[in-house]
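Here's a solo chain for you in structure tokens, the form predicted alone.
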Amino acid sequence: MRSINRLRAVSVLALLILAAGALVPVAWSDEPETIVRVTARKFEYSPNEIRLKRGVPAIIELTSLDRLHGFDCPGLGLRTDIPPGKTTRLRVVPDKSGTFPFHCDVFCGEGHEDMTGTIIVTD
């Protein structure tokens, strides 16, 4: 009976241990997250520069007002597509400082090839 009852305590201390370290890293985590709003229509983007800070989170969020564009930016690693009417979220963390360029990979008409923007990540 005291063995059961050994055990048990021992499987709540592991529980809260374990709860503990998974609450360690928001608590502890002193960068919130960087929210940028990109619209896309019609061959641009805006805004058509992102600043960002190396080792910072954020979240790019990408809005199309006309058809289906593209977001890619081949330099961090980004993909995504674009749907009317929708909210489209990347999460990104650059581990890198430098000028990435972006642009639209989904062909949405004559001035398609103009859609582009930067992100320019700083230490």
The other form holds:
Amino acid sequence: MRSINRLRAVSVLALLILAAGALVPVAWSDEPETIVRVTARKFEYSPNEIRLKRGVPAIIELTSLDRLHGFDCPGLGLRTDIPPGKTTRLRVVPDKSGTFPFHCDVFCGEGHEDMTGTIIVTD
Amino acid sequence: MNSKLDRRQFLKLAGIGGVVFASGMGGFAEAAKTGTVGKDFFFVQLSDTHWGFKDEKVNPDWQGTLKKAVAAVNDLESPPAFIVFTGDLSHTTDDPKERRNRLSGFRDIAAGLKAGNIRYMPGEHDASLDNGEAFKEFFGPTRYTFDHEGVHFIALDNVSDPTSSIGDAQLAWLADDLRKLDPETMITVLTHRPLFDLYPQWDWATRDGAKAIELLTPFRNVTVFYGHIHQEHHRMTGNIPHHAARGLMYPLPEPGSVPKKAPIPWDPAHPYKGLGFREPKAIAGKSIYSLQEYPIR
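Would you generate the structure of this protein in the form predicted together with the partner chain, following the form predicted alone above?
So here's everything in the complex, that chain up top.
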């Protein structure tokens, strides 16, 4: 009975590790992480073009100067809210190259729909 | 979900009390058992009127297009059972006073529609900056249900929360409403944004829309009508058809067809191109709609 319980415990632990891996877009690597700081405010990101390298870990550090904004880059599976007064970090290791648009997905005012940018991932 | 059992239990309990319950349900209960429409009817879906939008290059007749649509609906051979506006009645403004001016201007024109009943819903342009406060002052609740000829209509609000979420409270409200229905009931969901991920790159999605679809999926006769994307579009998620309607101010490009989403400029050779409204028709004994699209001319 004890060995069955141990087996169950190991299985649950393995599932938890797998689930955590699926939720956080981080891969372990010896490469130093690139840090890209992005400021959000009505109705722009600065910078609105982010350059990353495929396979190189990066941290996108986001702050808002006015109100709640969003950062959504579906092509790379990245999204977060950016509440004002707080620094929000997204860790990413791009696994593909290309140009991936991002946008604010929290409706923030008259210029909301122009609040966009791109992440360019090169080899 | 165990809606059939719940409803049977309820019927059994109601049976002890007798006739009052049955008469209260009227023809709806009878039609709901079969999942079909009780009697032929059609309604009209109008969407994305964006009253207050001003850009001559996109729509030089920005003050006249909605009035043309009202006239076209009034000219239909027979009047619709009711009319639904699926959101973005007004165009965004950060000024709360101007927002009310625009909603008021829209309401005055919509009042010219010859229909027994007009149902209004908010879009993000109307409601996301004040959580639907101004919309409610003019048009009442942002979510509601009603029944017509055996069809159960559910208006879902996925815009008053600026994160484009339906929210746990509304999902619980939806689950509670569905619990009372037979799985065969013909259900029609009205919403502004698509409930599924149509093109999240352009914000054409609802953050927790999958949860609503999950609640609706056990029902066999569900149809969703929505707006937001300013073009006719049809998509199935499992057994549920979703139909987007054209707008009445400016068309938008097909999802992903251009790098950046922006209104399609006015074509003087084809004025009002891409603008229009829809007539979903329900036929007695059937459980799906036939759709008729009308252009603005």
